[in-house]
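Heads up, the chain below is alone and in the form predicted on its own; it's given as structure tokens.
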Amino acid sequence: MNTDQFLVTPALKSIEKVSFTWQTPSNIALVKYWGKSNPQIPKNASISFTLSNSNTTTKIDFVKKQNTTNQVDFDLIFEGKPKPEFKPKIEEFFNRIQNYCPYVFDYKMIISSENSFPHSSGIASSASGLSAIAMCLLSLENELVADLSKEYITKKASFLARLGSGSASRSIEGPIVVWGNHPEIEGSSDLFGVKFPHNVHPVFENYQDVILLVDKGEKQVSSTVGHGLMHNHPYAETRFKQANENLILLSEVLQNGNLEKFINIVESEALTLHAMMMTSNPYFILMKPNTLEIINRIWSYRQENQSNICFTLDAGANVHVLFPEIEKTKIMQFIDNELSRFCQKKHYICDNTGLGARQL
């Protein structure tokens, strides 16, 4: 895994003050990654839907220091207040990076940041938040030394963002992206996301997830405790050949547009993810009672309707609700309906697949 691509070589330019602002949004793996080695190496590779509603927008000012030091030096302000809990995972991140982007020690940065979702409930929102710090990043490399390629920033903020969240990885680019290296896709590796390589059916356009908001506090369990659990988890090795399998089958998909093997891999890999928590050491259950209440509807509508509705779950009790854009309005009444009560103050976010990071 060659990593000194990313190494800043030349001399650097002298820029006193910069601000930047990236919008990078969330995404939702159909075939997950749980387990993973240092540094942030996948187990296994996983595939995503990206985002569009989902996001994080962020602004770092940059301002030159008079002199230098060995420590980074940041203020972050998360939806306009300070959050000194979230700060030592950010000064980790930029520990991880300090090889890759030695600029940091030289500016006093106030990173302020907000999500278009609820934080830490099983949206991803570590994936927004730290690929939206990578763009930033980037943005001020590419001032510093000048003419970066866009396919480099954008494998560099990829590469950056891993190193923060792995998933994060995969919030760079879209509408689909694969994290993690396997032999069946072309150009994949363990150190940042490529977007899928191969034609996409058309009904996976503007593919449709709605996020049914069942618990919006924060979790039981990090996913970073959650992934460190897997080390000896007497399922481990089954389970990350199991993920490189149907990420063979989900690519076959994607390109022949089969929505039945479509829902069957998807809501497998689902159950799967939290099945790995539930037979950890120690174990953990992140659904609730109404997620699996909401599961077994979406089970009988599409018995009922003949429909293309599926869900998937994060590493949390939040459901997400996919299917393609022509069944929207009937989907949408029926999770008006009867799916929107299980949900706190029955709020649910309406999402689509996305293309990636903006800069504003």
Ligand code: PMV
The other form holds:
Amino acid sequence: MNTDQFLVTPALKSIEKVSFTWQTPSNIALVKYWGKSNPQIPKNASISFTLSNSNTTTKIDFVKKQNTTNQVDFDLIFEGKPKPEFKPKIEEFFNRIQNYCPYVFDYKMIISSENSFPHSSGIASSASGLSAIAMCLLSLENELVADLSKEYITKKASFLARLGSGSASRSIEGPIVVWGNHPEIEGSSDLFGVKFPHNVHPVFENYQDVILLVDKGEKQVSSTVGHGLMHNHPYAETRFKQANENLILLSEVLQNGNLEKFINIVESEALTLHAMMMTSNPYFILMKPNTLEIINRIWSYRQENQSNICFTLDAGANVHVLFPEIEKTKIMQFIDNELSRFCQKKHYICDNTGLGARQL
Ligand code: PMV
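Please show me the structure of the same protein in the form predicted together with the ligand, now that we have looked at it in the form predicted on its own.
Then the entire complex follows, led off by the chain already shown.
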């Protein structure tokens, strides 16, 4: 794997003080990534919808230090207040990327970040949060090195974001991104996400994702622990093979618009992810009774209304309700009338596919 392409070789310009602000979205995997080896190399390829309204906005003020040290120096302000408890994860991120971004040692960084979604809503903010930092770093690198191509910036930002959180590699571009080397997806790589390379059927344009907030609590299992449990998992190899096969099937469906097959693959992937957790040791059940209640009601609604509604899950109890834009009015009524009561404080977030990182 050629990681040398991400080293900074030319001499750097001298810039005393500069700021950049980026807004990057979360994403929801359709074929899931669960299992990795070092350094953040996925055991199978995954594919996701990039979201739009669930995003993080991050500004980084870079101020050149008088003397470069071998210490990364940054302050973290989250939603207007210092957040020391978030610092270790970002510190670890800087440690992992320092060879590719040696300029981080030259600057004091003030990172100010906010999420569009409520904190502790059970929505993973690592994908949007780390991809936003990666974009700010690439903006700085672009000034220091000058004339980086847009293609290189996108690729390296995804490469850096991946080193922070695997799924963050899929939050730079949109609306559909593949991460993980797959023989049938041209240009795909374990090192960074790439835009789905084929024409997508119009039914998937502006695809809707309503996130039902069933449980806003802290994650029961961190994704680091979860991925780790795939190492001695009895079904691991079969699972990795299945995911790569599902990606081929989903690639066809995304091109031909066969929603019946789409629903079958996406729901099976969601339940398989949870089945992996239930069959690891130690084992976990991350779904709650209301998660199951919602799933059963989605299935009944689909049957009774010949609808194309379906669900997917992340590593938690919240339910992502997916459907084509054309069904929006009817399905929003169904969500309001029948599903919202199973959410904490009736909270849900309306989102749809989006185009990825945006500089502000
Ligand atoms: O990016 P991580 O290491 O937090 O892993 C995320 C894994 C899932 O969200 C459960 C699935 C996925 O592919 O996004």
